[in-house]
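The data below hold one chain only, encoded as structure tokens and taken in the form predicted on its own.
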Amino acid sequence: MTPESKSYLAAALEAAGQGHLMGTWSDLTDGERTNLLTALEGLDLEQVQRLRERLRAPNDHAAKSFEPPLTFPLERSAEQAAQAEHASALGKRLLRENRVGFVLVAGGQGSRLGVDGPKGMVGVGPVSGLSLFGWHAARLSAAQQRHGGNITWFVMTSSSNDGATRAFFEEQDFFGLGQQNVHFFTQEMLPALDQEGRIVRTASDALFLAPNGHGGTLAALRSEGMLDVAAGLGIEQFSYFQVDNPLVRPADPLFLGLHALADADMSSKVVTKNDPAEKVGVLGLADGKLGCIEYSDLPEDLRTEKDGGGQLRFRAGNIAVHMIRRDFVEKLTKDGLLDLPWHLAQKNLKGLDVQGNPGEVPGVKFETFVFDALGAAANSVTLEVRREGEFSPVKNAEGPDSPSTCRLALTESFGHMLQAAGLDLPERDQDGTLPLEVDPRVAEDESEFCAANESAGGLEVLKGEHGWLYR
């Protein structure tokens, strides 16, 4: 670096309130200087300034009115039942005609869950130990064998786990889906700031960078060329889901069909909140705009309000499962027009303070959330589904939303399948869990399991040390 260019860079950083990043330049080795320059060249200082402004004004306009969304309910009238049947038939046809691409958000690490690698490598199969990645792949394989057509899987990683994710897929031979049908892309990383708006460093030559949230999926689909790939394959819809929920059904004909019939830009699945105090966002309209209303933003009286049927009026719990039109993503991301609001996550960050001392720095990570795009959708469908059948995420090592609660939810759904088919159940383990697993390629619900059991040859069940596995 010439003295002139170094001086220019230092001045630009100083003007952006980031002069501390060059403060230790004279103490760095040649290698460290190269590392720092590479990191600084990747900075968008205009974006950093916008983040600083967001930090200074964290309280956005508070909504004045809230309304629950119109949902397609679990308990349906005769007319809704007929609509559901029509929608399912349409969804099956769209799957068969390869009009759907599957977008998995998988940028996280599994360190909190005891896995040294991507979160998708965490084992959740109650008997098989199948990983989260493997479980999602099995559901996609099931869709392919039931509906025909081809599966195109878009897997969004982060810079911290991209290489390990690709290597894991290769080790698993892409779970039988074919390497040519799996497309990896990475989301953008953003610098974390301290409370004064200065970029935190993890070392004198490295910046503290964090993924930009699941809202970054939309921008990354464009910047990483996935929209072009999808258009070239004739894909019209994206089925969006996150890696931590193995109960999700990415190829749900009903959801897809309802979304298509409504000519919706973006649609969502929801589950009924367990109770008013459950700290989950609910879908609804805030000042007439559809989106996810955070638990803390919903007034207490509305959290507990009941409707005429005795249910919570605001009960549409968001489970991060969406159907999104490809051309809607194209419109949102054209010419960098995507402008999702920033959400702030206050954290103690392991790094260097502004003087270069190591320790924990009170700071902020910035994220965007994909559900904020709902407000730009011309039409939207909100489909209510059963929590026990479609939502049990793996977020914590123990307690709620942990691998153990997820396995319990899976095994209970499998038990219902066997009971519906009139089959005996294995004895429960000491903790009350059924040592039972049904491969998604066998069945994903009770009707499919009964049909498979009654088919020629019946079902293959392996009864081993860890339980019963139907495959």
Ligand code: UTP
Contents of the next structure:
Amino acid sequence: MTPESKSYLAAALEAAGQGHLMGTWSDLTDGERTNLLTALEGLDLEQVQRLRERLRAPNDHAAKSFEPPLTFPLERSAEQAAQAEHASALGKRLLRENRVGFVLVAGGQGSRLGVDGPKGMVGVGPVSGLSLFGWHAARLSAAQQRHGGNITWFVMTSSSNDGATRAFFEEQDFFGLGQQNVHFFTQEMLPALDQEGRIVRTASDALFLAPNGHGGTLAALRSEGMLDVAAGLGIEQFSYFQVDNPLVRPADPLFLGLHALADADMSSKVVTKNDPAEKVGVLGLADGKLGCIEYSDLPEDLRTEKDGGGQLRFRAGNIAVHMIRRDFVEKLTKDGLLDLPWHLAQKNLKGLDVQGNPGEVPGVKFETFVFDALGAAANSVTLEVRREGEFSPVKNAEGPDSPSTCRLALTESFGHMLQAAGLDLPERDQDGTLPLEVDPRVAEDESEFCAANESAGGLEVLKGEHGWLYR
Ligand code: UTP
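Compare with the form predicted on its own: the form predicted in complex with the ligand:
Shown next: the complete complex, the earlier chain at its head.
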């Protein structure tokens, strides 16, 4: 680097409030200087400026009016039941005709769970120890078995876990889905800032970068060429789901069919929130715009308000399961126009302070959320589903939403399947869980399990070290 270009770079950083990044230049080795220059080349200073403005922007955009969304309910009228039947038939046809691509987002850092490596590698199969990635793959194979067609799986990673994720898929032989059917793509990373808007470093030659949130999926689908891949395969809809919830049913014909029948741009599944104090976001209209209303943004009186049926009026708990039209993503991301709001996560970041001292720097990570795109959808379906059957995420190492609550939710759902088929349940473990697992390829709900049990071949049951495995 010539002295001129170095002073040009230093001046540009100084002007952007990032002068500290070159502050230790004279102490760096040649190798460290090369690393730092590479990191700085990847930096978009205009974007950093926008992040700084967002950091300083007051949080005074509180909405004035809130309405619950129109929901397709679990308790259905005769008319809705007929509509559901029609929608399921359509959904099955769309699956068979390969018009759906499956988008798994797995770019997050799983910091609350705190495991080494991608969260998708965590074992959740109560008996088999099958990983989250393996569990989702089994659900996709199940869809292929049931509806025909070919599975196309788009897996989003971030630079923090891309290599390890790809290596795991290879080691597992792409879970039998065929390497050609799995398309990895990576999301963008954003620099984390300290409270004064200065980029935090993890070392004197490396910036603290974090994935830009699951909202980054939409831009990454375009920038990584996935929209073209999907268009080339005739895929019209994306089924969006997150890596941490093994109960999710990405190939649900009812959801897909309702979404397609309504000609919706983006649709959502919700679970009923029974406890007003449960800190989940609810889907609803804020100032007339559909989106996810954060727990803290919903006024206390509305949080507890009941409707005529005695249920919470704002009960549509967001589980981040969506159906999204491909051409909606194309429209949103055209010419780099997508402009989802940035959400700030205040964290103590392991890194260097501006003087270069290592420690915990009070800082901010910036993320966009995929459900913020709902506001741009011309039509949207909100489908209510059973929490016990479809939602139990692994977020924390222990306590609520941890591997043990997820194991309990999975095993209870398998227990219901056995009971529906009139089979005896095994004795519960000491911690109260049923030592049971039903492979999704056998059944994903009670009626499928009963049908499999009554089929000519019957069910294959294996007794393993950790319990009974139906497969
Ligand atoms: P979470 O918001 O729970 O984040 O992600 P996380 O990274 O898994 O965990 P914490 O917050 O660090 O503890 C929900 C889903 O969105 C994906 C995650 O991989 C998970 O499937 N996600 C999140 C991304 O793909 N990219 C992101 O930038 C953030």
